[in-house]
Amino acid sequence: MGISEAIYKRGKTAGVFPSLSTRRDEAYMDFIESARNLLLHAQQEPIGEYSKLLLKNAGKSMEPDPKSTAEAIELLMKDNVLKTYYRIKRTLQESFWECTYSSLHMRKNDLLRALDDAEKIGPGSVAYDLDFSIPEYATAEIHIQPGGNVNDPLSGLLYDYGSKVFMGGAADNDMFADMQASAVATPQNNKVHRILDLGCSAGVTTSALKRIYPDAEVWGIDISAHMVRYAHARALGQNLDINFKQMLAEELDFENNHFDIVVANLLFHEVPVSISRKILSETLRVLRPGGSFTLIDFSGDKSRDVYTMFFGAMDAADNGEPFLPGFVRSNVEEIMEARGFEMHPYDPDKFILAERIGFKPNH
């Protein structure tokens, strides 16, 4: 059985997404998406509504301090309305990791066999280290995803597929991640000769980003092996060169002023901030004069009210997101500052995600 046989042994879903093992899994996820779409998605506004009034006849305060924070989720959560939402939220995700987890490992074996036989061809390359030491923060099991990023060796096609799911028809045919890596910044000469995607995970932004500059050099790094071997498999598919390796973004194997553009996309919500400190000042050191460093991840509490932090505790607690309520205190473009980028003026409110563009001193 040859390598596409392989992952898409029932074809593809969704224009990239490697189809489940069977057409019951299939069915079963197609409602689960809709009823994310429906319960969650399209109901988000009005529950924000619901929550916010409730919070303004108890007399609570509006501001996102911690304090506040505390006394909106003791207060929200004690109404059924919205224990129902969330109670409703965390078991759709709960469902959705379970039936692609029992569906893929139906053919663990010959999947992880193609994997395999992918690392021995091109265009691209794949390097991981089976002696890598994984940090304790890594191994939490983000998303409730089933052994998280580094546990389980088919983490790259659960990923991959729970994005699908969870994006609601957005991540379809790469469309989420053909948007975000549009809006990565070009260096200040409009030069780009090598890329960085930081966290790479999957690959799809990386790819992403190779499709829009086809004759940079791009590398797509993450903490997982088994996360760079499917990414380097799914870019096989595509017919792209890019390079992906197992490496820590707080230390980074490449040389000083190597890089024109990096990239950090939802990473940095998934480290601790004293990591992403760490992942700064290697991001300053390996771009070049002049090079554009985009930081995409949520908003700072800074540009919220005390309802937004209210969601965002509850979807850390829900969605095994630990380090997000850390990083969205942290308002990290001061620290990107701090660390020496020259910061470009931002917009907390534009898209669901917030882009920080900063980039390195020519002097």
The other form holds:
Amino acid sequence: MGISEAIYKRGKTAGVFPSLSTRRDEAYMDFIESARNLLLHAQQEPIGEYSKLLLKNAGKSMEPDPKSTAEAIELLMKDNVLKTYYRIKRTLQESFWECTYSSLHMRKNDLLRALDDAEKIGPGSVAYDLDFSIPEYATAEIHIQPGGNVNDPLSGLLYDYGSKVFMGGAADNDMFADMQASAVATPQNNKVHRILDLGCSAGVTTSALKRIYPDAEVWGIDISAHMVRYAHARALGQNLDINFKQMLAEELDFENNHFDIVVANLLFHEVPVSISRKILSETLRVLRPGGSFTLIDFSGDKSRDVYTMFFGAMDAADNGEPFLPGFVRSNVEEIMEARGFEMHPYDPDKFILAERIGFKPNH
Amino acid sequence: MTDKKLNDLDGLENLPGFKRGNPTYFENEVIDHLISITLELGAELWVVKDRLAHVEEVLSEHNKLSLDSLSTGKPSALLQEQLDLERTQIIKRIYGRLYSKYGGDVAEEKSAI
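Structure of the form predicted together with its partner chain, please, following the form predicted on its own?
After this comes the whole thing, all chains and molecules, with the earlier chain placed first.
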């Protein structure tokens, strides 16, 4: 039995996303998603203006340095409207995980059996090791997802459905991933034979890359066996020939000069900066001369004001992103350049979806 | 810049949401609970409204009802569209006032990107 029959057997789905187990759960999640869109996403701009006015009236510095950020947090979190906003944000986050977790675990055995069945067939492949040694940093419950990325056998499904609700419809039908994949740089000489997606999680970007480069050999690697198992089944449901493998991005099991394109989509803010440096070294090693590396992630602090630093810090705390502040402060494009990448001009004004593009030098 | 500096959590561990479980944002935790309770009640109210609308549609079309069709079926596209609109209006009407201080009560629905 293919994953599609097992997961999509109910009525309502959102494109390629798995459905929940009951209509009741879907209606509940409809409410959560709409509430997030109205009470969180729609508020970002006006509440930002309101917050900046509070900072200005209090004579606070708008510089994004740690001291000013700490002062902004102290001031703004005394305001009842802002407390309400962040209370709502956290409650909705907890509610959507609680519902997603209980709904998918309701048919856990069926879903795991479908993942087992998917492993035996192609196109594509999946490889993992149940005795794989998981580094401690990867056990954080990122996004406050129950079990995080590595400690729940359904973590791939949880992440995929969670992303749907979290993105408020923007990720439905892989729209967001297709948009991100279209920003990936082609290598010098435009020849693309092999592509690597680092930290691929549910394999959504990996699949989008395969759609753009159907003739290329595409690999998705992730630290979590549960993620690559689901990523393979998901790609199978789209009839895409992709190889998924459990692997550390900082210890790549590939030959030197092997890939034409390497991509890291929203990976770097989920790892400590010390690991980021190792990943960049490994990326440079496995890229062929002239090969491109596209790192898509949040902007660095040099392009931010104190309010965006405040917002980022609150999001890091409320959304379980312990390594986000370190990543923002690292201004990763500077580390890339120091590691030896030839950097493409970078648009620092993009708050999210900021692409840092580097090429492996030809000499 | 040193790794120590780069790993600075910017006081993250002191923010309410850093704690797992049920963090509190207000000095009086009852306010936290009341906000969560109203959101949960809103979600459960919506579950009932959604089911009632689905039941009414099935009954009006088939004059009989099976529990299986309610849990495995889905409303018609037209009804789903009406439900989506009604849900947005309800959330805006009930909860929007929380943001009226800065005009956020009239903000239009928006996705993350």
